[in-house]
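Okay, so here's just one chain, in structure tokens, the form predicted on its own.
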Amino acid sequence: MADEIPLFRKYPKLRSIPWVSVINSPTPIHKMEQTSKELNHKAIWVKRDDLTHDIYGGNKPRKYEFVFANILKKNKKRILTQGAIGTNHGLATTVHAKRFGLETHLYLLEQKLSQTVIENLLCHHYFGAKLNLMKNKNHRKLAIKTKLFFDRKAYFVTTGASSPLGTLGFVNAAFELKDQIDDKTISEPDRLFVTVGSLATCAGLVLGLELAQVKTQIVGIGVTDPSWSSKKATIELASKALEIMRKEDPSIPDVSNELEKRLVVDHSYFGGQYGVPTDEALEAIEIAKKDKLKLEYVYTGKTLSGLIDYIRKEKISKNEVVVFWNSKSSADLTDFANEVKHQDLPRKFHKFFEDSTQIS
């Protein structure tokens, strides 16, 4: 029931904002025993948002609880969204939209090939996405605008579902963490490390923890170009989400001027190029395996590498309670991908499978 989510319990007037249930919540939070021991740190914890859903979890489904509800309210039938051919966002959208009778159209650009990219591409088809390969960003923009103009049942979802509405999913996640603090599952964290990619995950947590009056400082580890995933852009998105909330409930305090003090955004672990692994990220992935966590090098590996480096360089006291927010789905998609032959995909996509030397 909508009134059971922490955000609506805190602010009942926000129930006027459409919401649908998508995720398994609350997601677990537990100590990373082996990682804490390896780094000689008292308490490193992980918030398991990799487990938000059994088929495809991660951070995206939290945003869909508000975004999909808005799509359904507007009586739209088709989602248009974009990314590269191995887009995690596009796959997550396709998987979850299907449950609500929504069709997903993906407008995709080429990218460096890897086994994960190939697997995601096969899964796009398995879960029913309509695939469109675009020549460049301008070609894609025109194609989406044209489709929206002629198809009145189409709805555009921005990259990563990182709209002000999608951000509310992580305001709610912050109140979920507050519940876990209140029930003494975890002590109030001193720092929380989270990926900054398309912004909404970090923006929602910053806003939510400020409203929940939790002292935790957020360290956002930038994994996309700094001009895109800046602190300024993150705060702006959080402020837009706050505007939505205060429109429904003016009694919610205007904390927009307080958000900047709570947030650090650090691009030191980006590696200069999106989607390319760093040695530090690969090391972090190996360390996390000791706690039975499955990370990857694009988002979560780089984020954990930042946390590890902060501890090693003593930017964090050994007694601080630190949380790593695991935001990438850990579900295994291999069986789904194996159900698809690449010849089943539109012809334009066949070239990605025909030269295995391209795949790293």
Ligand SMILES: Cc1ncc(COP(=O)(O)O)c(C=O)c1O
The other form holds:
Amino acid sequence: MADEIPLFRKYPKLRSIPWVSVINSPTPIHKMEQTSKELNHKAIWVKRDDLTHDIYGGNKPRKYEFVFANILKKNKKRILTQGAIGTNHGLATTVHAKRFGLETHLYLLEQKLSQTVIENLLCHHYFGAKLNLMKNKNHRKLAIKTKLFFDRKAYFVTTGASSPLGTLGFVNAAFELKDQIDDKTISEPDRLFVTVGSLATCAGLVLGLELAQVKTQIVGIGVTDPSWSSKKATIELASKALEIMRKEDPSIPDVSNELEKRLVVDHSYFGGQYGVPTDEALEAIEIAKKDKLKLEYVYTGKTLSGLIDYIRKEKISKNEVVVFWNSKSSADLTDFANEVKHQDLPRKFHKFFEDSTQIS
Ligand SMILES: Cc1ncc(COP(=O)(O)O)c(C=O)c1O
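Next up, the form predicted together with this ligand, please; the one we just looked at was the form predicted on its own.
Every component of the complex follows; first up is the chain already shown.
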């Protein structure tokens, strides 16, 4: 099958797992010429997952290929999901779910305001999300539980779509990278830097690269609280994804005990608080601009700052082939956001637009 995804080509028995096409793939991988020069490093590469989709790319749509397929199979009509008001996951869900006739209900908590947060909030509305502002996590839990109880067509998608099924999207991404190694687009990377937030991106890559038997070590840069985005939790999620795979195809090796050796999770670049910039992330964003990459400080800027620091401190040798996994959509949403007046949003959200000094 010409359009078959790399994961199903490798393990044909997994075709029994529901899957729908969401992304443009394979995403390009190329050298960051200017960044490599600036850091005097032989080969820093970037995997362009910012380009997974023209309207809203980034890492989330890869997870939806499995998560949405499961929702459609269950004949559900509404997705309930959660995040902060500027959630990338919530926006990506809203944009992509709509294409499958699914409605998105977002249960949102306040966060520090920035231009991106404000733009995402307007876009949630533009793409048709039903918005609910929650006082705190308990309030949110209760609201979602109640909705699920009364609405049998509603389905809850976990934070960041980081379920074991969502993780399969990144196991597939690892096999996509393996294809790019095999067709000599890139030589086998020594190390890959990726953001760790709600875990599935890193968990899927660790599992996929282990199964694909490439030598690449993964450095996961934690950007959420270390108790949440831990190495242990990442490995546990990868192991659950492996269980799903082995249920369909028991000949897939049980590599769960091998995963630990391949992964480092480092929170040194987190800066102590989710969503707050560090000087190093801001510097990384400027460096990446020279390679025409648009990063931000919550996820990808912090991750690239980790890569830069490892190189500067010679934690990795000059000749290593290093990959930076660019997980944030680079699509420009300004035109969509400009279509929305903040007064069109539910009343509770108006306060975020009323004092511009709060927006950094
Ligand atoms: C742009 C971006 N990159 C990376 C991540 C981290 O991915 P994951 O949540 O799968 O750990 C997130 C979300 O947390 C994100 O929004």
